[in-house]
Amino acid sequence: MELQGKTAIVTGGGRGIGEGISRVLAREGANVVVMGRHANEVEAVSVAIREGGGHALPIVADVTDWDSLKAMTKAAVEHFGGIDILVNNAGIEGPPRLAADLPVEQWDEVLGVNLRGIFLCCKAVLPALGARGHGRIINIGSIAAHRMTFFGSVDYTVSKYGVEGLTQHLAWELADQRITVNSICPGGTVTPLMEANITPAFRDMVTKRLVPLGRMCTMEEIGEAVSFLASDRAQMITGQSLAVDGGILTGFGEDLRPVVRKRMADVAAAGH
């Protein structure tokens, strides 16, 4: 339990990858602030952590709402005595569309959550991290920041490239405060949302063609990478991007444009 006594905030911690991260950090001894927009989700994950012997505080907040983020930080400090780790996991993805068909409103929403939201969370939590004299910021990006996404649209790709730039800049800016800043870039990860939005046939096709290790990641495997970067073992790692992708970025790839365009047309025809 190498995170014993540390306090971590996990945004988007009530579902998907965020739930996996919250559970792993709690298993390693961290006090976990499970933050999300839906009270039932953050409460359910917190209850599960407590039932497993861990410590969790559910907080309803929105990464695009500055006032709620300040309130979240205040509540976390009052409850656990401070903050050591910030995991910026919350993110969204709009319906997949080609650039010519992408609504401006979708661009603004995706960039607002995926990039501006991370900046606001960092800004809200940094005073508490600075008060500790050390800290960890771990941003959940995507391999879309290294090789554009074919699951989603250009708005998602651009937002994740922005996360990498933010990570690099903050790592340099905060190093003298002993706050490390890194990103984790998941590849395809099996979550309830993925299972609901992507057919098994499409998922299997992509996995066979593009994932050298032959399967997609689990939510907990992303949590294991977060746990490492949050630990004392990673004291000299900052400004880095760690891909947890089963080897996708090592591949030569192939032209999936016809497959992707057909999927986007199918989604549009279904009325999403």
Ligand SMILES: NC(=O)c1ccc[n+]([C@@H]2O[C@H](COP(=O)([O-])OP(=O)(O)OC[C@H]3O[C@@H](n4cnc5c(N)ncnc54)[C@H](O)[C@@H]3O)[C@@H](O)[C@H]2O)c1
Contents of the next structure:
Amino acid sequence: MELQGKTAIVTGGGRGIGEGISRVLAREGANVVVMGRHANEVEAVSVAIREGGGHALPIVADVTDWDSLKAMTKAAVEHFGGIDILVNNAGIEGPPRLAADLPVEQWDEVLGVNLRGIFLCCKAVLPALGARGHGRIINIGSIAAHRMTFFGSVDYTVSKYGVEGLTQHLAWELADQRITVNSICPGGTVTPLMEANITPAFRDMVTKRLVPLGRMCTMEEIGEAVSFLASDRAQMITGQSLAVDGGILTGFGEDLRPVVRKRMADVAAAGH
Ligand SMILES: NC(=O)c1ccc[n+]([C@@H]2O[C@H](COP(=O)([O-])OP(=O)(O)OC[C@H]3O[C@@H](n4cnc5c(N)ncnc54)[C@H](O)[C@@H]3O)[C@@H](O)[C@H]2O)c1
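Cool, the form predicted on its own is there; where's the form predicted in complex with the ligand?
Now the complete complex, all chains and molecules, led by this one.
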């Protein structure tokens, strides 16, 4: 129970990787603020944590909405007495498109959630993190920030490169407040949404070609890495980017551009 007595906010905590992170942090004793846009999702994860003996507070908020983030910070401090850990997990991806076909609106929306959203969350939570005289910010990036993404479009790739820059800059800026800032870059991670959107055949093909350890990550495995960076064992780690990807970044893999282009064409033809 390494995080006993600590309070963590997990954005997008009601589903997918955010749910995995919330559950692992709660297992380690943290009070978890499960934040997301959908009440049913954040409440369901909070109920599951409480039924397991943990502490959770569901909060409906949107990382693009400043007022909702200020209200989230206030509610978290009132309920748990302070904030020690901010996990910026909420992120979106539009339908995959070649740059020439990418609607500008999609660029704005993806950058608005994945990058501006993290900046807004940090800005809203920092006064409370600073008040404790220590803190952890852990940003969920992507291996797309280190190698071209094989699923997403240029907007997603750029947003995740931005997360790395934001992580580096804040690590330097906040070090004298003893706040560490790191990113975790998941490789392909199995979530209910991924299982609904990608056929098992496509997933197996990509895994076989690109993942040396032979399978995709689980949501909980991303949570374990977050838990480590949030713990006292990681006090001297800041400004780092940790890939949890089954080894994808060790090699160049295959050139999947033909596969990616075909998938983009298939998605567009299906009217998405
Ligand atoms: N699943 C993967 O293979 C994978 C790989 C690399 C990186 N990632 C990153 O991990 C993070 C989580 O992805 P996931 O696969 O679990 O996705 P997901 O869609 O299953 O979950 C994302 C969560 O974020 C929430 N969210 C979206 N926009 C929001 C907003 N404006 N305000 C508040 N909450 C919002 C959603 O409601 C949802 O709960 C994302 O940042 C994603 O880019 C995922």
